[in-house]
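Just the one chain here, laid out as structure tokens, in the form predicted alone.
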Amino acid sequence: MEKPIVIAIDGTSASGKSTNAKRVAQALGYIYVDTGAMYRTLAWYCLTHGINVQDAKAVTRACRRWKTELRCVDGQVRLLVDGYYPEREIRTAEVSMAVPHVAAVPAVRRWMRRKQRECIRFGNLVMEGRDIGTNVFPETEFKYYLDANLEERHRRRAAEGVQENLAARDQQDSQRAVAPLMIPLGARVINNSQLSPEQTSAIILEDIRKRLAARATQTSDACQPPTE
């Protein structure tokens, strides 16, 4: 039985990771995994339980004790807490401000890495985040790193009705001690400042299909009996 394929889509905030990862997953019939939502869920959990997100030890204890479950619903993996998925709650401005703090805790990143690697049991994945190709699935050959200029990324956030200091978030993510935001080794870098989601996902899909076709050819050749 072949090992499931993992498509890693990393990048900066508002670079189109979620939009394009969803489009790619739908086009290929793969399972979509939003790892950022997992960190947001922990941030929401801490806030709702009165845990100081800037207290690394307290956040670590919370991460070790909370009762979670991975569940695949409508082609998307969700991290449930006590059987509940806080889909709307994790998208608030308060949670957005708390996420960088919990995401910087080394024990949290180790816990998340284990949990995210478990997603492979659901099948082929398109996984988006900030350390998929460098830390979660560094062994995958399908790595993509999305970026756009800061002005364009701010415009995208504003269109969503969100005000966020993206430069500060990028700096926090890039300078954290464990699994910092960086371009994965061997990743295809796509600056989509001037590209639509359709154009960006088309570039990714074309590359994936070429790689899959090449892999299939190699496998076929390897299975051919030697000629006399």
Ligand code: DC
The other form holds:
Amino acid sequence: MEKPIVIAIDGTSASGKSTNAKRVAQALGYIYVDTGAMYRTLAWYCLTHGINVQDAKAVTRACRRWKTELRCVDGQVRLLVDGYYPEREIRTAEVSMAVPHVAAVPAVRRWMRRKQRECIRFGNLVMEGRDIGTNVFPETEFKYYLDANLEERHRRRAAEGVQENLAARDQQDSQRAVAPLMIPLGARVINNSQLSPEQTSAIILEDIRKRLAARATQTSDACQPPTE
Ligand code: DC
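Given the form predicted alone, corresponding form predicted together with the ligand:
All chains and molecules follow, beginning with the one already shown.
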């Protein structure tokens, strides 16, 4: 059986990762994985269990102990805790403030990487995050890095009703010691400050389809009987 394909979409906060990853997944019929939601789920779990998110040892213990399950529902992977999917709870301002702390804990990142790699059992994936092309699936040839200028990203967050210090968030994400946010080697970088989601996802899809076609040609060449 052919190995599932992984499309890695990384980038800064509010650079359009979720919107575009969902569009690409839908267009290709691939499974969508939001890895930020997985980190948010652990932050939420710590907050609701009285665990200090700034205490790396306590967070590590929580991550070893919590009972989770990966489930694929309507083309999206969900991380359930004790059988529950905290879809709304992980989007609060409190969780947004807590999540960079848990995401900086080395044992948490190892746990997340392992779980995220497990998602391949659901089939071809479009996975979005901060370290997918660099750390989770560095072997994939389908790597995209999205960015937009700070003003535009603030405008997008404000349109969602969220006030967030994106510069501080970028700094936390890029300066942590383990798996910091950076442009993966070989990634196609797309600055979409002036682009709509339709235009951005069209660029990604065109690139993916070209690569898939090139792969198919290579495979069929390899299957040709040798000529005299
Ligand atoms: O994309 P988001 O805002 O939902 O991500 C939440 C947090 O998780 C953010 O601080 C970055 C972190 N994160 C990460 O470190 N690695 C990932 N692969 C995804 C998210």
